[in-house]
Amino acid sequence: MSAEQSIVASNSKPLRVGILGFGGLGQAAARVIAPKRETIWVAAADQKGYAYNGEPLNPDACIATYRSRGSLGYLDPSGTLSSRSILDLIQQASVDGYFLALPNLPNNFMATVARQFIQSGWRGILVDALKRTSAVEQLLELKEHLQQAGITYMTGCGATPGLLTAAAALAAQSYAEIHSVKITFGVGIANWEAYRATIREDIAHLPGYNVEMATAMSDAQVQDLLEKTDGILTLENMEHADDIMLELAGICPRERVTVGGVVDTRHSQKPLSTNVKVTGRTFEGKISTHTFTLGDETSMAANVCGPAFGYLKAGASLHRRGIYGLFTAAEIMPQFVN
């Protein structure tokens, strides 16, 4: 066999795919992936258990299981409980690549686990949808490491950053000089309690609180606060790793990057268009903008779990080339998932 013909072989195999975290984001994930020819989901875990016995996964099965039971380790006759799951996942199941949906909060934790990965002699790809640029700059540390341990990691792949992120950067090219991103979101979501980690983490970007508040906050004391500010939640200059992924792609200085938003906790509908607009100047010495709207009737869910596999299906090609270490959706083209 050639090697054009071996390129192809191994491109025609499907991804053993796991999902790393099973709140609401995670079970996103399970209904996006598990139609898809190109993979099949094989692994999950959560805090208490994980799902694995090599056969794919029931999404519908595993959503019940953890609504009811609190975790995927009660699934029959797939789970294990376990108070170490992500680690013993790793060890235990044959993945190709994960998406970490997991909480940002703490603000260490995507490094955390990706220093498991390296620490446990795994090979393959990884993706995750952080958000926060002091999150970015922990992986950025851990860029030679992960190279090392055989690892394509691909950072930074949700909606914002990811999709949003990409799509300034392809804006981007039109211009001589990039003199500002603004990038707008809107979120709905119709019970905060599907989404408590998204929520917190919105939480720690508002005035008087941080990270720490927010990570210790009861679920209680979120209610608290939602009921103050019924529902809405307004996000002005946030931390979004946006800015670090745009100034290493070369774009623009990070100061340049602005991101802000407004989630509505109670209802489904967004409050407002999401958006990215790019203005620069042109070679002709023109000053214009680009903007790219997402459509309104597109979850979040969606606007994160699509490019998050689209991308670990870009960093599954790099893998298939020996080219390991951190890319950032700034850089690497997503490809779609079938």
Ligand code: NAD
Second form
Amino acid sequence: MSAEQSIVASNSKPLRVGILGFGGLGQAAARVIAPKRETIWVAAADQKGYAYNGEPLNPDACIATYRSRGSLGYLDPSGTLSSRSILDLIQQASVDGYFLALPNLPNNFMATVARQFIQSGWRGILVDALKRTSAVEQLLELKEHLQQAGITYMTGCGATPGLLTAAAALAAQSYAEIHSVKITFGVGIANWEAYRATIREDIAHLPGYNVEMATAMSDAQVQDLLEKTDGILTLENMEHADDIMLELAGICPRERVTVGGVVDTRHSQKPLSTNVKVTGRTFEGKISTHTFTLGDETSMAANVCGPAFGYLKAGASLHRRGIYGLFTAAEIMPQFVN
Ligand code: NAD
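One more: the block was the form predicted alone; return the form predicted together with nicotinamide-adenine-dinucleotide.
To see the whole picture, the full complex is given below, headed by that same chain.
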């Protein structure tokens, strides 16, 4: 972007933002975005309803309604109950960009939502925090359709994939060849029910489980499993889209990228420090490792929602220039939202 264009972008009117999915991440996203002056939060949807009346939404009121009544559809005065909340919202809301804080259960759910946007004729920016490689592959198949529809879709823009993948792409620049990218995450949440989809999707990575099994598990079955593990999920060699994103960005073959971590569902303190280690060979022939470690005080929600909106802003500047299609967190730099 030229200096002149960048001034135009930062001077343009605030982005009207929507949040689809109002669970753990959706609610945190509302708190992250509401105080910003470059964005106005105007729309949100959950499985049973949505909130929209063209005016800015109040996070406290929305969260209180969702927690007490189970859906934004009960929000007074801007809530509407609907069993097809996403479609209804797309059709009537004036929104520049949506953060898709939706569960990807089943594994093709996000691609289905993307198709709904394409078919609706809506134009704008979409951002997801998808995790699985196979889910990002499904979106890649929609790339040209997104382009033709005038949608700038930013995928894999949470923490991992997302912030850590982008950090790996940056760290790679010191090397002539990348030997390995090793992502290790620590997540601490006081109560698994605040992040049901995240925990179910993590269970799907455990040996002996898959996405179908995790989707079908009742809350009581999840609770039983967590009882047996003392609330801890230890994950190794996960199918995580950081690999395909770094491959697409030309950084290294996907086999060199590994992702694992530990999730504690009973304490908000992280069980270990989240980090990415990028090992490579410099042009002088030296082998070295760059390590990027997240502060232990930063929550999963902070490390997912901050980048998601940073990529939404970056997507908006692409969209404004007529650049549509599918982009990943490893190929575009997020922009800080003020
Ligand atoms: P959650 O279970 O707390 O909330 C899901 C929300 O989506 C609920 O409000 C639910 O009503 C809504 N929803 C479900 N189906 C819907 C539908 N058909 N239409 C409209 N709304 C619907 O979920 P969460 O724990 O906040 O996780 C959201 C996603 O974020 C998960 O897919 C998770 O894997 C992902 N995530 C990504 C990262 C990352 O770093 N990339 C980190 C954490 C979580």
